[in-house]
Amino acid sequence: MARILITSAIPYINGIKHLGNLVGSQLPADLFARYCRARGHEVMFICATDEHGTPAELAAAKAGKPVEVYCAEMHAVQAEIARGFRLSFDHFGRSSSPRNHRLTQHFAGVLADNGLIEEVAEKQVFSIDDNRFLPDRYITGTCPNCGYELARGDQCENCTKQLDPTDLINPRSSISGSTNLEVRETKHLYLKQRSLRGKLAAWIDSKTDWPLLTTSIAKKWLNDGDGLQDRGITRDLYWGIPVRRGDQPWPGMEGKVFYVWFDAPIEYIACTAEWADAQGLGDEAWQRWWRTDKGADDVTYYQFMGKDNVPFHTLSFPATILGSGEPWKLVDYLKSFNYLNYDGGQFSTSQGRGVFMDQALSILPADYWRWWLLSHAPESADSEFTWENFQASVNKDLADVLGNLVSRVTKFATSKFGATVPAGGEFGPQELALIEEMGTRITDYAACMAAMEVRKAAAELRGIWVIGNEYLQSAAPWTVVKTDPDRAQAMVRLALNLIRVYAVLSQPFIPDASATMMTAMGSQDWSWPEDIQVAMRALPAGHGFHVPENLFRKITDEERLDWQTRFSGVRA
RNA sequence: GGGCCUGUAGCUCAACGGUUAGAGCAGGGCGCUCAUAACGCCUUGGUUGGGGGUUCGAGUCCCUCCGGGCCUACCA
């Protein structure tokens, strides 16, 4: 028994999330912190919303809202989207939340106290109209390179040249298209990296087990140039955490707030706290969790996240934590994920293409996408959803090999033998040589689990399922049934217990049909099948069950051509 | 421009430098009839993007060319 703490990379809070953020980070978190609890481990699972910066903002004045409503609305929204795909956060919290603010400016105090913070004076463009400091990107004009007249103030879409939003000819504002820009002077804090980069890059290089994708990204920014560079923490913005040093203010940076990276990972932290403060307990309840200090020493710490998250898990987060000198447990290790693509191109929020998570929902329970999603999660490169292949997927591996497996099993039993597990015979060679086998494969099952290989865990609990066809193919009770009864009755025996355990073993991937499995069965008993001897005799003759409706319904041709246009454009 | 990743069967993906490059799906054949026309067995299919090199041995390492993707620090 381990104490697993797990954090999903935060979601931005102007919008629904499409399908690839889902499978870059929350979904295998999820799939991981299940595994997890089914082992009998302690575990901690996080979430929240990412709710501060710019997008915030505009998509609030865009909506006619306050910022806060908005983004309390957002919150619900995908708190309520969330739970429909049955992701198991132990709390979804919210960056916002008073817990961030006291943690975020705590840190801030004490990295100013270490002598890591630097004001630095800048000039940045202010739109007048606007009345708001623009980020570079959110300034658009004609590109002095290619002349390009769509180019943005970081960097030319159509030649790749990296700019400065002074470089552009006519820059307007992209939230306004006003021209009255200019340039101010403002004050920032910044993070002194570059201080920290030994430390960063002895903790880095110590981390020779994570993917290939983690540490290359933070060796090239560690390395890059002239090495890791510091980094603004403070932005000219109204709505963020405000700039205060600890619990007093910081002279010089009134009405100044935090970078929306400085605050958001510091959340997966206060949303511990908020989830002690929701379930009435004190700071202990959440310090266990964090505090090296406080008996977190024993704690194991994963992170889940999306290739474009890994600087900011890698870099700047632990050298807040390093920087604050302070126990604070730092990731052990850390998950990503490349992108997945959609039918041909990018899935786009901006466009409306490809299928958001409420859409998903709105045509196809969660355990189709679930399984779909991580059976193909783009864990060495980035992978594409297509209609054909998901209509595939879930026809095949879930509506034939298992929903298929459990409806003849339970069929056959009810009609031959009635509604109670039958009691005749005794298991045979052939049974025993399925349980033997089904122990060799659980615990191949449950070494890509723990190491989070998750396509190769959906392919070896596919594996699982097929064996059970398998056996029920060569065993042919609805042959022997005729000639030796109670033969017969020993092999529905144990493919009802096999349903049992697919159950169990499947719960991560699949809660919903796994939980129907289970009721069908009329058990409760979800634990792991340490024993397979004793699981695959876990219910008893003479206990009862019932058929279940069919576990997946498969998607025809007609939907899936017109699920296909009805995705393809803008979002309605 | 720089860095990183990637290219394997019609499709989605595997393969510590080591037998004859493997799975699933799709295609073909056979079997079964309990089941959601489901299941099982057998089977077709590859010059591993092109070229060169290192090695006893290369999908794997090196060089080069071609294609795809990501990042490049003020979107988050």
Second form
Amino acid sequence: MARILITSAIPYINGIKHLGNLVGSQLPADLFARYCRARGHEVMFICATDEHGTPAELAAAKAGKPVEVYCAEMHAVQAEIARGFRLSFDHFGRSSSPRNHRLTQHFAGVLADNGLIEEVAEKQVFSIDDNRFLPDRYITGTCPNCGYELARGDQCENCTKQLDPTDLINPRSSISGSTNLEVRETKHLYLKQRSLRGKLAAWIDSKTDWPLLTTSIAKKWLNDGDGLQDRGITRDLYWGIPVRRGDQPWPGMEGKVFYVWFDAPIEYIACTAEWADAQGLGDEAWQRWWRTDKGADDVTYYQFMGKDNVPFHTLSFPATILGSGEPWKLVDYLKSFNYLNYDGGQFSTSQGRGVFMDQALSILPADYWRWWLLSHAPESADSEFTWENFQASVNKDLADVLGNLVSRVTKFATSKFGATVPAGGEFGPQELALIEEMGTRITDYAACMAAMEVRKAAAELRGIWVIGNEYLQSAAPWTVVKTDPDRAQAMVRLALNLIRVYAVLSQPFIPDASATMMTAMGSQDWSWPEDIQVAMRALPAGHGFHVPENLFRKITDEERLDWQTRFSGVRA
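Structure of the form predicted alone (previous: the form predicted in complex with the RNA):
No partner chains or extra molecules come along with it, only the chain itself.
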């Protein structure tokens, strides 16, 4: 049994996330966590809400609520939606937790002790009308790179270029819209990342099994232009983790907070500590996942995220860990994803474009979305959600292939032999051939899952469903029963066992349908089919089962057109 630590990029608190966010981090992480648990491994799957920084303050102001109240409410909303999508987090924490406050301040203090923090006087935009400094995301303007007029002061959402607020053309306050701005001097703390360049480069070079997308982004940020830069880790904001050096005040930094991108990744560690607290466990329970001097040397750590998060997770967060000089666990494998686009454009949380997670659940159950998103995951390139493709995938893969098999087998078995597994006959050449092919297919499927090749794994799983249908079509027990009832009973016995195996194999992708299949088979045996010969005989003659409700219904053309129209505009 291996010990597997899994973290998904933590979503911003500023509103409900769209399907592109879901498939870019949380959903594939859940797929992998469920698979690892199914194989008997010890898994710690962690996520949280990212609650600090400008987006939280702006969203709270827009909602007319104190930022603390807004964050608490939105955390509850995001947690409930995560449950709706059956995301199996061991803990869903909050970056505003006391644990993250203490850990972030600890890391800052240790980095300072190691000479890796520098106080820098810099020019920053000050809004005269708002009477305050404006951190990067409090400033909106035109991107100097692509001309996008709603670029933020830290990054252009259109072309993804990293920016400084002073780069923007025609800048304005995101709070009041005022253009009455001026540049003033202020002091901030910088993490001296450049002095860690050698360590970071050696560490990245050692990750020869990482996806090309991950390593190419990491090396681009490490080497292009002026290469790795020192980065400011403090901001002039009200809401955030106060700048302290461990448990001591930081002279000259009064009223400042740590930059959200400094504290947010530390929440992965803090969230595991929150889990331990919630379980009534001591520090050793979470430290065994994160400290190599406390047992984490045998942990394999996987991170899942969209490609826009890769630079901070391959450079800035590792710089914090490496720079501390303490025995913290570094990521072993970073799985990154391209973007999922929406019907000819981009999903956008800030602009409210696309289908959002709560909207998706309001029209169809989670499994429908999980299957489409994972089977179309944007791994090697950007992919696109269209309603036509969604309808076709649901109707063909889920309803016609899997759902139809379960319905046909259980209804036929019940009508001819009653509600128990029939005892007659023996497996013949067709059944033995299917069992052998199942063994080969399951091995291929498991290899894709272990390698986190999401789309390939979905294709392999669908192939496993297909061969069951092909067997039924070829064997035709509904015809054989008229002339050889015993042979038909053997076919049905095999097919009922096949449904239980399908429940086990499909559970990482479609957990609700898998639970329905398993319950219908009168079983709770979720053991992985390591020995397919045994697995295909797990339900013995006389074992009770029942006909389940239809696993999946088809999406009609009328529904598709309605949803296409309803979600064509911008979410209010």
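Between two forms, the rigid core is the largest collection of C-alphas that superpose within 1.5 Å. Only a predicted model underlies this, so the values are computations on that prediction, with no experimental measurement involved. Positions refer to the first chain, counted from 1.
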- Query: Hey, does residue 151 budge by 2 Å or more at the Cα between the two forms once the core is superposed?
  - Reply: yes
- Message: Quick check: residue 298 between the two forms - does its CA shift reach 2 Å or more after fitting the rigid core?
- Response: no
